[in-house]
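Quick heads-up: it's one chain on its own, the form predicted on its own, in structure tokens.
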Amino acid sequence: MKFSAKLSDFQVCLQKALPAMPRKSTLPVLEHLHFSLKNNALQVIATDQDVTIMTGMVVEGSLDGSILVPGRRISEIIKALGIGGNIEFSTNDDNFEITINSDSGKYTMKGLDHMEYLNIPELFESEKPEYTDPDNINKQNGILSVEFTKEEIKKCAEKTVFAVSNDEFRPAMNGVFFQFRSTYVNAVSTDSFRLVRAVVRSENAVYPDELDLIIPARSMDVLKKVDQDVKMSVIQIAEKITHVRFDIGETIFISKLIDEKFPPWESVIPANNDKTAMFNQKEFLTAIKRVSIFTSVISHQIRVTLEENEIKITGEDEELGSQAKETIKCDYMGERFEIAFNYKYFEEAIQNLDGITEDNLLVMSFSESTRPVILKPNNDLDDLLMLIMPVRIH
């Protein structure tokens, strides 16, 4: 293999395939990019078995072939030799050496053979869905699908990836549960301290009817990142979706499924919190990062004290005698309030609220200092709700 290409390029691609290989594997096969030339298209596909994605890009090829390149060590250089002038690279079929001249100086690794590679079939035989007939967008060449604009997936994915569990004894939990019903798509995660509901719409039936996924968290981080329009469709084994797979311009991202029961969130969400507060996002969450740092480390435990048209927030460390406290404007109307939260969870849940509305206002509703507190923005959209379950004030 031989090909010459822009390093800034380069550099791209790379970046786009590594999220998907392992740091570390028992199979040292994973730890390698598949590198494929032909003609002047080269395709660089990794893997850790769970996540797989496959881009590529356009390189003056003078030479055809495959290799696995080392990933890490491939990074590494590229990043080190900065965005300016180009790369050649070029391999020796007879001992998997690797080759890499720039302007800087000459490189060499060893590679290995790409016939040790896994193969992987939901990649090589899943197919693209084409969007063809509007009025027949969900089923595409036989192929259940659909199409995200990049700031609607990273929607889903920004704001309720920080909300998942990381408790490997609850496997339901460790993804975002989508939930897709004709004209809108519900994205929710929960770790049992607060969940988050994120929800697309659109004015016609373009999704899927009754169709429920859970996506890992690792694969949400790299949607997280797209950057253009995203069609997503679903990969089945033995009649049974396993994989769902997102093509994003020339890449293509396949993640394995959580097969799990996702917990029947929507009996969580209050229906009956009659008391409201409104305050401004960035005002209370300033507040919070001071007055924690004032928090035992054991609770993390801060007081939430509403009364008329004010929020009093206080945190305090017994042991080290250190308290704070500090108060700021709300639009809260009745009687005297206090509950209690973790801050960590509350100040997360907060942060993930901002710049949704112009005023950056957020509209908190609830009942009982024991019964869970809902944050919203301040608009009639609904389409962005977070549950904080509140701790016992001691």
Second form
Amino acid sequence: MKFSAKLSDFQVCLQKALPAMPRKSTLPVLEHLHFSLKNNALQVIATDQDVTIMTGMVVEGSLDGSILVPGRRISEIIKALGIGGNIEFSTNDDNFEITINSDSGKYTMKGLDHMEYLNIPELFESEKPEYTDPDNINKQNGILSVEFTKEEIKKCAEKTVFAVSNDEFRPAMNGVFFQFRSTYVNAVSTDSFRLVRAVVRSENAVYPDELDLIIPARSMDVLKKVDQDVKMSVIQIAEKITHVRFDIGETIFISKLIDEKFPPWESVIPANNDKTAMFNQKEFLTAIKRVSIFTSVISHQIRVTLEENEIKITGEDEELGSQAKETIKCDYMGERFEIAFNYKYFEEAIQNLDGITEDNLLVMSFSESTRPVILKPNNDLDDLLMLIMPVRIH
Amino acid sequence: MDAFFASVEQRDYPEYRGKPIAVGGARKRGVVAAASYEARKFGVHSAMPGKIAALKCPELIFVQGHFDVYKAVSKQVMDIFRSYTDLVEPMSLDEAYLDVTENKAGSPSATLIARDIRKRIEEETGLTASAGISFNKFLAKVASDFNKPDGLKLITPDQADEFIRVLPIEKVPGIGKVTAQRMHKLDIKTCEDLMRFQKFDLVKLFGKTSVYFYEIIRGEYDSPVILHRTRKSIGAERTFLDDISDEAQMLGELERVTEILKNRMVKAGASGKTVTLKYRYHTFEQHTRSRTVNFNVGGSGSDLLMIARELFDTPIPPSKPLRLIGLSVSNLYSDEPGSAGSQLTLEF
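Next up, can you give the form predicted in complex with the partner chain of this protein, since the form predicted on its own came first?
Next comes the full complex, this chain leading.
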């Protein structure tokens, strides 16, 4: 196998595949990237068995072939070479030695026979869905498929993934729950201390109806970084949906799904949060950042007190004798109301509500100091909701 | 209440009256839950294996318990207590502390109230109860045991010193059989003997709880009557009729115990963060394994079984025949006010 390529393009290509490669694996072959060259098309595959990425680039090929390349080593040297110039990549098919020639020098490393790589049926046997008729794209050739703009998929990923639970004993919560309901898609995450719901809507019924999937947090992290529109389809084995496939340009990204039942999240969204306060996102966020410095490292507790048109944010660490108090303006009419939170949950929620509306105003609604609080941007879209459970005060 | 379960049986089944009976303990490996006073004369007491009880008292009649009835009677009795004061701290189905400093009867005398309560219990349930009256919980408890059954004992502040000095250490709540034996070896027989020790030495000899003994016998420990005693853990366990050595069978039993515990938890509305697996080998050697997770494990859902199985398997499943397997959840989520600072969770 032999080709030459522009260093900067080669770097981009490796960056796309690497998120699927495990840093450490019990299967050493998985710490390799699968390279194969046919004419001028280089194909790169990485997998950790839960997530698989196949990407590629156009190179100047001179000898076709396949090889497994040590993933960490090649990515590090390519990164260290900078972005200027070209490289020449060649292999010795007798001893699987890989040589990279660049303007700076020559680097050699040991690869593995590509035949040792895993078979990835969900990759090689799934088909790229076709999209022809936008009114009838749900089921073509039996393949469920959906189109997301890059803004839509980023929103579903960015706004939710931070609230996913990393508790191995609650596998259902280790991912983002996608609910497809013909004209809209809910992306929901929770760790039982907070919950996020992001919604993507369409004027037409372009989404499948009544399709529920849980996509692992790791895969959502990959989707957070996509820079173009994606086409999503599902992969079924014996009539059961096991994987989800995203076609991002020429890159194929396949993720295993979490085969669990997501908790009934609708039932915990309070309908009777009758009190509301409106405040500036940035003012609140910077106040929390300062006050939190003075809270107890064990409880991380901040207290939020609402009085007419102002919010007091206080934090203290009784044991160490530190205290902080800030007051910011807000729109609130009603009785004095006091509630406490783990500041990290509050901070993360507010952070993720940044820049959604022009005026950057957030609306907080609540009922009692032991009941969930809802944070939303100040608009009527109802497409983003963050719920936080408080810390008991008394 | 005096010999509570046994007395209820004797009340409801006249043929048992005047006879030594034991509630529970009839099964191969069961233990006696309660013994009538007639049976106690033979040395039969609660928690004694049925086999041994039968040896001690050949005429002993084993009776199956009627827990619904005990519960109903308990409620009757507790309602009587509450008609005198709201400060009632139930210790078990048939025992409670009452703070009658201020009472609904407007009576200045605790003794008169105790008399009244005992009379009403007898009239309304046909059972007898014993009462102890004093100025703290420890002395009240000791006093109630003093004239059992059907007795009443008052310990006034003037009498307290003398009373405590001669009190055998076994009568001190919290000093069980094992501690008592160890104390006897050191020639500690009465509370007076115990008083000779410094707090520091007691802790060295008998551990941290001895601070409590040190204080109560000096009348320094004065805990209030607590309205809601909070549950510390909830559990279930099974002792097998025959020892189990097959791993699949062990797992089956673990699932059964988990199911029982789950039902109990749902009923009690309990959830907690620490799960403990207990198993006892046929040799009586006992082990526990526990794990604390960062969410509240509840009675519904599959979390509990998953954790139980993980505890069972890690590092390796029990290696010898099992006599008992048990599972409990502690570090309980408390909905009581007072657990300030606790992070609330969404109840799915």
